[in-house]
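Next comes just one chain, in structure tokens: the form predicted on its own.
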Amino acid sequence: MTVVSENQKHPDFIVYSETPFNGNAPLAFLVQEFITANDVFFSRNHGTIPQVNKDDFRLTVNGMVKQQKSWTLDELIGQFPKVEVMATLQCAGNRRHELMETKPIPNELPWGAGAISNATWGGVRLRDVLIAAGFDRKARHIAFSSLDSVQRQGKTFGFGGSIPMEKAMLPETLLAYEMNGEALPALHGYPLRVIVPGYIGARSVKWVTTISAQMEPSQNYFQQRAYKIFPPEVGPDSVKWEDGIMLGENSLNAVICYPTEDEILATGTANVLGYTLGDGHHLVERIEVSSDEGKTWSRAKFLSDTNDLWAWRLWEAEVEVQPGTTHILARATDTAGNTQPEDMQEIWNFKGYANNAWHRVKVQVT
């Protein structure tokens, strides 16, 4: 991992790989603003960053539709009403590094807790486009194909994935052409991307060029193999890919952004800052923080009144810390009473996905 200046990103952006380009902002950046600026928004890619000429771009809708249809970007903007949705996107591998410390996870990026960001997205509702194409009500899945170029298993193809029809028809699911009031940056999907609030970032396909209504999930490698989760006892040598669960909804999570790992704190009261994200079905109700290995907990306060299903909440808390090495812990509870698992070993998986165990940060207190 290196820290470099990339032409679309802040100079302090942390880059995990140059090609494909993957990285995120330092954790302390994430809690500075409720809306994440474009130049510090995390970036997850599997292949090339296509440079698309808007005049040459076409979005095609095919599959189980009355008639295959296509639109230019200007036609989409002119034909369908614009809507805005605030939504937090999160890589399925966010917090993978902690799982790697429990047990090795080879051939995967060692994401910390920064592969997450929040933005306001502007675009058209996916359901409006599907209705205009006359989709068949018997279709069960909507699949997306991208303009990028990915190489896997000796083949070259575009990134792809799918979501259930029920999610595709909800008003929050967008075909977005704006990010925080600006045209999508090339790195984030220009000229058009899918936004699927409440789902892992991999389902919000960038540079989308083809949408297909169909009976089965996408056959793309990244739907059928890459973004699947398995029980802790399954490994790369014993895996049966057809038995994996295709990842969809996010998991309830809370993360400490400050202090950071091995931060030196003074004895006494310590200020703790972080973010929390719900599962897309229930609102986050409570954040608790502990500095004595979970014996006692202090309730955090949210930094804004904004609370919806699709966006994160930022929070802060105060805890008492004593001299020596200690851990600060955080956990979330939602309105249905769901909370995070304590033991990371229970959720370990050989792909390193969906880590939502209690977040722990080791600090040095002087």
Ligand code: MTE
Given for the second form:
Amino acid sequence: MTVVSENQKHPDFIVYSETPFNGNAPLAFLVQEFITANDVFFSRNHGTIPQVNKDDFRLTVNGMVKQQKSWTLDELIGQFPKVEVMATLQCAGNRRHELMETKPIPNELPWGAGAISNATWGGVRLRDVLIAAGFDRKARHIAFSSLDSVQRQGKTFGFGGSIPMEKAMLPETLLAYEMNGEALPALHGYPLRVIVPGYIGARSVKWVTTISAQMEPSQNYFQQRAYKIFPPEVGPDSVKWEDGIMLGENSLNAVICYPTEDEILATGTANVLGYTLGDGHHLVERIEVSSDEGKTWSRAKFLSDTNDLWAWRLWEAEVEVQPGTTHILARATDTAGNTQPEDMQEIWNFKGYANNAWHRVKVQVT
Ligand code: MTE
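Complement to the form predicted on its own: the form predicted together with the named molecule:
Okay, now the whole complex, with that chain kicking things off.
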């Protein structure tokens, strides 16, 4: 599988694993542009990258529908209105590396804070397609299956997952065929992917081929096992999988992208840059940065006035640093007054998901 050359990622793109292909841009790249270019957009894959021939592609809607229906890509484009939605995708494993430093998390990728990117997605509304298939209003979940090939527990199957019907019916939930005005790159789901703004990236299923209206969530491994959250005391030996919470919405997060870990700063005023992402229900209103372990905080300013539920916000702050300064901290607050947990121990979980503790970056000051 020659994923990288076929997909032309930027030469500075950091590849964590080639097969399956996983990587992200350096953090400094992320805060350069509000819209992340396709060649630096992070990518998270659990299996193969299917090379799909558009002429062979069909999207099928089945399950609790009047009649099973299928569309080619051109039929979807021709029959349903095109919509564009700006949405940030964040992997639930973003910032896992910090959790791993608190307590080991074996067999999971040690993502830093770069498993996040923002794009404008073009496509058709999932709800328009469901309505055209005559879905049964009693159905509670919409499940997605895809064309890739993943190996787990001695079996080979396609990635999948589901979202509640309420989210499927909201106008922001898309079947996208464009990413930043171009056809989806193969790596990001060509020819068609789901985009679920405000939800963990795992629900935005790539290479989607079947959509099913059903009473229960998807039975796919990535809905029933992976992407579930457990309390800190649960481990792989004590886990009861049915007790886990299936992750849906993102959690409020703020990350420092500059300075990076172990950066050497001069005594005086330090410039701090970062991103923040809300929980998909509330707007982020305040970012604060501290250079004295949280005793005092300075307020950051947002780099643009755009504030919507689905897209990140980039921000900039100034803090005073001196030779005794060891860390710079950041935290966000949203319009409901929600803020981030200070202590990573409280939110540690054995799969390493949804780390949104105060972000701490170690620095050296000369
Ligand atoms: N869809 C399929 N078919 N296979 C996958 O492995 N990974 C999911 C999601 N959709 C995945 C998938 C996860 S975990 C994330 S975070 C996002 O895709 C990443 O999307 P990207 O690679 O376009 O950034």
